[in-house]
Every structure is written in C-alpha cells, then in structure tokens.
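Given next, in structure tokens, is a single chain: the form predicted on its own.
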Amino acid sequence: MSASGRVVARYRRHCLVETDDGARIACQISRRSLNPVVGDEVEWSSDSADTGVVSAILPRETELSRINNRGNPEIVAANLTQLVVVLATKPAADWFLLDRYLASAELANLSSVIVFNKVDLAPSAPPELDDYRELTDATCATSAKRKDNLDALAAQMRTQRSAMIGQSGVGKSSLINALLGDSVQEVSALSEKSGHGRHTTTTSVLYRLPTGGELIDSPGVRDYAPYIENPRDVQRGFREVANFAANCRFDDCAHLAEPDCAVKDAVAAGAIVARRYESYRMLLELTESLQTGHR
C-alpha cells in the first residue's frame, strides 16, 4: 500500500521522505529514470520496518532548474515559493551570476531576496546592490558571526518555502546554522543517520526554521544558468527588460540590433543598468546556442 510524503533530503541513490505524521523514512528510488528532488511530493511504500521505496513524483507547483554540464535541464528543488540569494565581500560578488539567479526566480514565479552576508568584514554593502532594490522583493545585509539582521532575514522567510543559493564561500552554512539555532545539531545528526554513512553526499536538504517557514539548502556553485527552453522567454527573467519591451516597435524584438527598441533606448538613457542589459544579452545568447545544439 502506497502513501504520500515529501522529500526532505536527496542523496546519490536514495532520499529521505517525511510522512504526514512527521516521521522520516530512508527510501530507495524505484527506477533510474525517476529523479525526485527536495521539495517534491512523492508516492512511496514501505519495504521494511524503517525503509521504503519511492515509486512516483506528484505534480510540481514550481521548479527551480539549471543547465547541467551536458547542456540539459536539471531540477534543483521543487514546490518553492522564494529564492534567497547570498552574496558576500569575500568571495567577491559575481553580479552576472546574481542576475541569472534572479532570472530563475522570475521565470519560476518565485519571490526573491538578496542577502549580503559578512558585513562584519566590510564597512557597508557594495553600491551595486542599490541597482537591485526595485528588481527583487527584499534586500538584507547580514553577519552570521555577529548575528546582524538575522531577525529581519527570518521574517522574510517565515511564511515561505525558500531555497538558499549562492557562490561557495559566501557563508550560507553559517547563516543556516544561525537561523536554525539550537536545532542545528538535531538536523545534522538526523541527516548523518539517514544518509547511510557519514560520507554520503547530499545534493540539498530541507530544514524547518524555528521562527516559521522552510529552507532548502542548495550546494554552492561556481557557475549557474537557468534552463530556458524558448529564447523569447529570457526577457521575462529581467523585470526592467520585460517592462520596457512592451514599447518596442516589433512584438518579437530581441533587443539586440532591431530599430526602435525601447529596451536599448532605456539602456542608453540609464533607465536600465548597462550591466543588467549585458546579463540579459549573455543569457539570451546562451539559450539560443543550447537550442541550436539540441536540434
């Protein structure tokens, strides 16, 4: 007899499923073609007293995807409501990478929050952050070390299922530990026990925050780009580009070399930040090249 549950951790060959009554069951995945991710609602059945088998993935409300190293789509997390992007002074903020994260949130209809962490190492947040205050739902400057603004960040996550993502080394783990508080040891022990060995690697884990909300921790990445099937959809990932695009002369304007392009005019007038436009152009070119390569 099968039951439904939620994937709260994914390992290489199995996953951890939380049942409706809060129990967590280590489950094998029934076939290689099935690829549940954290946040998925799944069907599973028990194969022993304390293990089970996942047999199906239920329909997803939202997906956070990326392009894998073969140029194909890879789902990172499912059924999110918000993306939390963490930056820091060290390593230096990669603004083009941030733009790709935000494009993912826009295309998946997720809220977005930018967190500038490690303010204890910098006198202030970088001026580039001002370019994003109208392009995201909230910005927050934090220090996991000094506990600066952690209450404000927790408040942004209280009613959301958030994925926290960012470059390696920006302090995501420290932020998560600080947000989890005293429950962090319990979570770590559970993950180790359910992982069938301390050297088992997870792709991501779902945590419940003491102040409310759920948080999915995704691994740090050196590069990231959302998978976008139709190049015309790229502009929807950039709020300001999508807003000005309605005034272009041609409905199918790609905002590159077309005449009477309202987006290009907005860039020239400073209404669209030039670096953001360059991010749009780069992501459009990448999407077009992948589409050509898959034909």
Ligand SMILES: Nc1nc2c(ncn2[C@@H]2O[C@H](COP(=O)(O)OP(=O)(O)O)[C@@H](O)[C@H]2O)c(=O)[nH]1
The other form holds:
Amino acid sequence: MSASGRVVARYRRHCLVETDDGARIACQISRRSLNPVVGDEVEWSSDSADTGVVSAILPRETELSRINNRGNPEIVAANLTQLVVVLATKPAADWFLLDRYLASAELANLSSVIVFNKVDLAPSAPPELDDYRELTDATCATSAKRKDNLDALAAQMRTQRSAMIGQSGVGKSSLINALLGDSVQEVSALSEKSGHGRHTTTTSVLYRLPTGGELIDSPGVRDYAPYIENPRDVQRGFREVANFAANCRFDDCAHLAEPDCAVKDAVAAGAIVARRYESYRMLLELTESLQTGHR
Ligand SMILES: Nc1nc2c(ncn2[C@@H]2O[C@H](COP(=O)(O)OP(=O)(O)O)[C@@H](O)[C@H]2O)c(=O)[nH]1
Ligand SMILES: [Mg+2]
Ligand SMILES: [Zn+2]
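With the form predicted on its own done, generate the form predicted in complex with the ligand in the same format.
Next comes the full complex, and the chain you just saw is listed first.
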C-alpha cells in the first residue's frame, strides 16, 4: 500500500519523507532515474517497520534549476514559493548576480525578497537598492550579528517556502541559524537517526521556521548559478523589460538593435534603469553562449 508524503531531506541515495501525520521515514529511492529533491511530494510505501521506498514524484508546482559543476542543468529544489536573495557591503554587492537571481525567481514563478545584511558595518544601504522597490516583493536590511530586523525578515517568510541564495560570505548561514534557533539541532538529530550522520555535507534539508514558513537549505541552492534554457525567456526575467516589450514594433524584438524598440526608448527616457538593461543584455548573451555550448 502506498501513501503520500514530502521529502524533507535528501542524501546521496536516500531521503527522509515526512508523512501527512508528521512522522519522518528514511526511504530508499526505487530506481536510479527517479530523483526526488527536497520539497517534492512523493508516493512511498513501507518496506519494513521503520523504513520505506519512494516510488513516484507527484507533479511539481515550481522547480528551481541550476547549472551544476559539470555544466548540466539540475533541479535543486521543488515547490518553493520564494527566493530570499542576500546581499551585503562585504563582500560588495554584485548587482548583475542579483539581477540573475531575480530573473530566475520571475521565470520560476517565485516571489522574491532582497535582504541587505551586515547593516552593522554599513550605516546606509547602497543607492542601487532603490532601483528594486518595484521589482521585488520586499526588501529588508538586517544584521545577523546584532540580530537587527530579523523579525521583519521572518515576517516575509511566514507564509512561504523559501530558499536563501547569495554570494558566499554575505551571511546566509548566520541568518538561517538566527532564524531557526534550536530547530537546527533537531534536524541534525534526525539525520543521525536515519543512519546517515550529521556530517553528510551534501544534504539538502527543509526546515520549519519557528515563526511560520519553511526554508529549504541546500548546497546546490547556496552556490546556485541560475539556469535559463531558452534565450527568448530572458526578457521575462526582467519585469520592467517585459512590461515595455509589448509596445515594440516586432513581436520577437530582442531589444538590442531593432528599430522602434519600446524597451530601448524606455532606457533612453530613464523609465528603465540603464544598469538593469545592461544586466538584461549580459544575461541574454550568457544564455546564448551556454546554449551553443550544449549543442
Ligand atoms: N558584521 C557582520 N558580520 C556578519 C553578519 N552576518 C554574518 N557575518 C559574518 O560574515 C561571515 C560569513 O557569514 P556566513 O553566514 O558564513 O555567510 P554565507 O557564506 O553566506 O553562509 C562570517 O564571518 C559571519 O560571522 C552581520 O550581520 N554582520
Ligand atoms: Mg554558508
Ligand atoms: Zn524591443
């Protein structure tokens, strides 16, 4: 007899499935071609008193894909609702990278929050952040070190299933630990119980936040490089570009050298921030070069 559940941790060949009544069962994966990721709803059946087998993945609402270190697309999390992009003064914000993250949120139908962390080191947020007020669902300035404004961040995550992304060193782990408090230990204990140990560094985990909401933490998400399959999709990743594109003369306008391009007109008139348009151009170029590389 099979039942449904959700994947709350993924190891190399096993996963931890949470059943509808809250029990957590260590499960094998029935075949190699099946690749359940954290957040997946699955069908599983028990093969003994306390272990099970996952036999199917139910259709996903959303998928987050990245390019792995072999250059191939790979799904890293399922059924997310939100990306939380973390920036800091140190290391300095990489605005193109932020634009890529926001584009992948748009393309995957996820809401997005920008967190400017380490405000204890920088009394004022960089002026570029103002460009994003209408391009994301929220921005907040935090200090994981001083515990500044963490409740504002927690409030943004309360009704969402989020993943935190951003350059190494910006404070993602510190923020996650501060948000989770004692729940981190509970998950380590569960990993040990499932027989895979707490030092399984490749583990992806779904945490429940004490103030509500869920957080998926995964090495594949933390150093995430967004994957966009089709160059034509890039413009949908830039809300303001997509908005003006409707008024371009050509339906397939790439907003590069075409005549009567409403996007370039908007850039010239200052209605689209020039730096954002530059990010659009760079991401389009990058996506095209990756596509060529795959042929
Ligand atoms: N001053 C300051 N340092 C922080 C803050 N948050 C994290 N750090 C420090 O920044 C470094 C990187 O933090 P970490 O959480 O590992 O970043 P991650 O690579 O994004 O996970 C560590 O030395 C942290 O102690 C903050 O709000 N203020
Ligand atoms: Mg970290
Ligand atoms: Zn155009």
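The term rigid core refers to the most C-alpha atoms you can superpose between the two forms while keeping them within 1.5 Å. Residue numbers count along the first chain shown, from 1. What you see is a predicted model; the values in this text were computed from it and never measured.
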{"query": "C-alpha of Arg281 moved at least 2 Å between these two forms on rigid core", "finding": "no"}
{"query": "Shift of Asn72 between these two forms at or above 2 Å (CA, core fit)", "finding": "yes"}
{"query": "Core fit, then Val234 C-alpha moves 2 Å or more between these two forms", "finding": "no"}
{"query": "Inter-form CA displacement between these two forms at Ser45 - rigid core frame, Å", "finding": "5.1"}
